[in-house]
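Single chain ahead, by itself, as structure tokens, in the form predicted on its own.
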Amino acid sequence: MKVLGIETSCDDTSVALVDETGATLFLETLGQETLHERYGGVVPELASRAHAQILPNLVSKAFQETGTGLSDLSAIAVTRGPGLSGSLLVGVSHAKGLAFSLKTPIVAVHHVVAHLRGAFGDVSDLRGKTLGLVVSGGHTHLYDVTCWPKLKGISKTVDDAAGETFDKGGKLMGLPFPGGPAIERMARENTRPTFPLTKGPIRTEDPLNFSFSGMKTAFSLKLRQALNGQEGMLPPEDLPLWADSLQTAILDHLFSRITKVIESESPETFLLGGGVAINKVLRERMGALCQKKGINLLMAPPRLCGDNALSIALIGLDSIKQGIFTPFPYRDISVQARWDPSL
């Protein structure tokens, strides 16, 4: 049994192959940072065109390097959503094209579920009450995942995501795209006390929900004030302070909600995934909190924090073993750019 995984939800083209044990036979992810860097963010049309150029060659490479043919596949797993419509369409269309000739089953995968799947090796790792946090450029959501793979929403961002806030802050400071890794690197150099971005706690209608829009605005206004309203850049010696202050504000807000949820839900296991989950300070703080509360913490390894096809393939393998898939002619599979994460 072999399962091919395809991920094209945003700006990373990723292909993976796993065998019946879940062992990785092939994994390669090609990003588009240099393509979008000049714009300070992902341009959807450019992203979808790049996927269309890269994906066929990447799938061929996976087959060649592993000696695999279409007839060897038990299923093809592909990200159906959420994400950019054009990017998703490239992946879904390619999966259907590959599967059509041999009527290979297709497993349509939810992008957010995949982020959490990268945090554990086997479903048996999920002991007792289990919560899962996805922190990425498009999502900041906390779920009850005790009945895996069903997700029950507990709290979410009411506006912008944590990753988007990192990227916007990085752009305002003139740091390279994506902003998250650049801010983390710069923040490590800071030796001065950080400054607050808001005058008080961030309030939302639901006290467990997240909100980063006001933080982005506060950071922008404070930066403009520091520059006296003039166009230009901060002095290089001040960049670490500003980066550390923004990172601290984002993480403090995250943990103000995470701690409340943990105290009310008393989970035995906690999953952490998503692009922002690669942040070392976030991982350290999450580790300290879970150790203090006696919680089993499972975090996606750095290579599986971002968008990747291995997590997609693993969900495909799980689904095939349970007999859950879409058979030929795949009428139930279409792109869902806005797919409710609470399944």
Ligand code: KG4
Contents of the next structure:
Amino acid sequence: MKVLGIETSCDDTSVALVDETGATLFLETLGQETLHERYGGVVPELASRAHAQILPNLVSKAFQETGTGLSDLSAIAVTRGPGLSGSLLVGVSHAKGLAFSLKTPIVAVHHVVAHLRGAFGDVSDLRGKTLGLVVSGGHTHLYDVTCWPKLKGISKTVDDAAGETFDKGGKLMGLPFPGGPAIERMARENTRPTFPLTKGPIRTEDPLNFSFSGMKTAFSLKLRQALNGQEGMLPPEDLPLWADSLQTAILDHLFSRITKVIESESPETFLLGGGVAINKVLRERMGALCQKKGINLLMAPPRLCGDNALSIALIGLDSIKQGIFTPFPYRDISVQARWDPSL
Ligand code: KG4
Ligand code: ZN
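Counterpart to the form predicted on its own, namely the form predicted in complex with the named molecule:
Zooming out: every chain and molecule, the one shown earlier first.
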């Protein structure tokens, strides 16, 4: 029994194969950073074309390297949404095409659920009341996941996501895309005290919700001021201070909410996933907080923080074991670019 996982929701083409124990037989993720770098953000049309070029070869590679044939597959799991429509379509169409010949079941996976699935090895790891935070380029969402795989929304960003704020800040500072890794690297070199960023009014009454747009604007205005309204770049020796100040503001805001939620919900287990969860400062702060509160913290390992097909394949395996899948002729399987996982 093997499950094939396919992930193409944004700008990473990823394919994985797991066996019936969940052991990884194959995982390869090809990013498109160099393709989108000069635009300072993901260009949807280019992303979907690149998926269409890369995905068939990556699936063939997975089959060849593991000696797998289509008839060995118990299921094909694929990200259905949310994400970029064109990118999702490539993965879903490919999965359907492969599945059609042998009427293999398909498991349609929610992208955010997959980010949280990357944080634990087995469902038995989820002890007691469990909360899950997804911090990525598109999401900053906190859920009660005690009844996994059901998600109950607790709070979310009312505007931009944490990763988006790293990316925008990086772009303004002239750092390579995506901004998150570049800002983390730069911030590590800082030796000066960071400066605060006005967070701006949070456009919601809910004190647990996140908001990053005010912070993004404050950063941009401050940068313009520092440059005296001129076009140009900060002196290289100032970049670490600016990077550290932005990173600290983003993390402080995240933790102001996380701390409150932990106090009100008293979870026994906390899951952390999503592309931003690879950030070492975030991981250290999360570790310290959960240790202090006696919480069982499960963070996605670095290779599973970003978009990856292994989390998709694992959800496929879980679902097949529970008898939850879409059978041939896959009538219910279509792309869902917007999809609330708590529904
Ligand atoms: O989960 P992901 O790969 O794609 C989405 O679903 O969005 O997350 C990508 C995001 C980007 O915004 C990127 O800047 C951010 O994760 N990221 C980081 C780091 N590495 C990637 N943010 C902060 N620190 C990092 N080291
Ligand atoms: Zn993602």
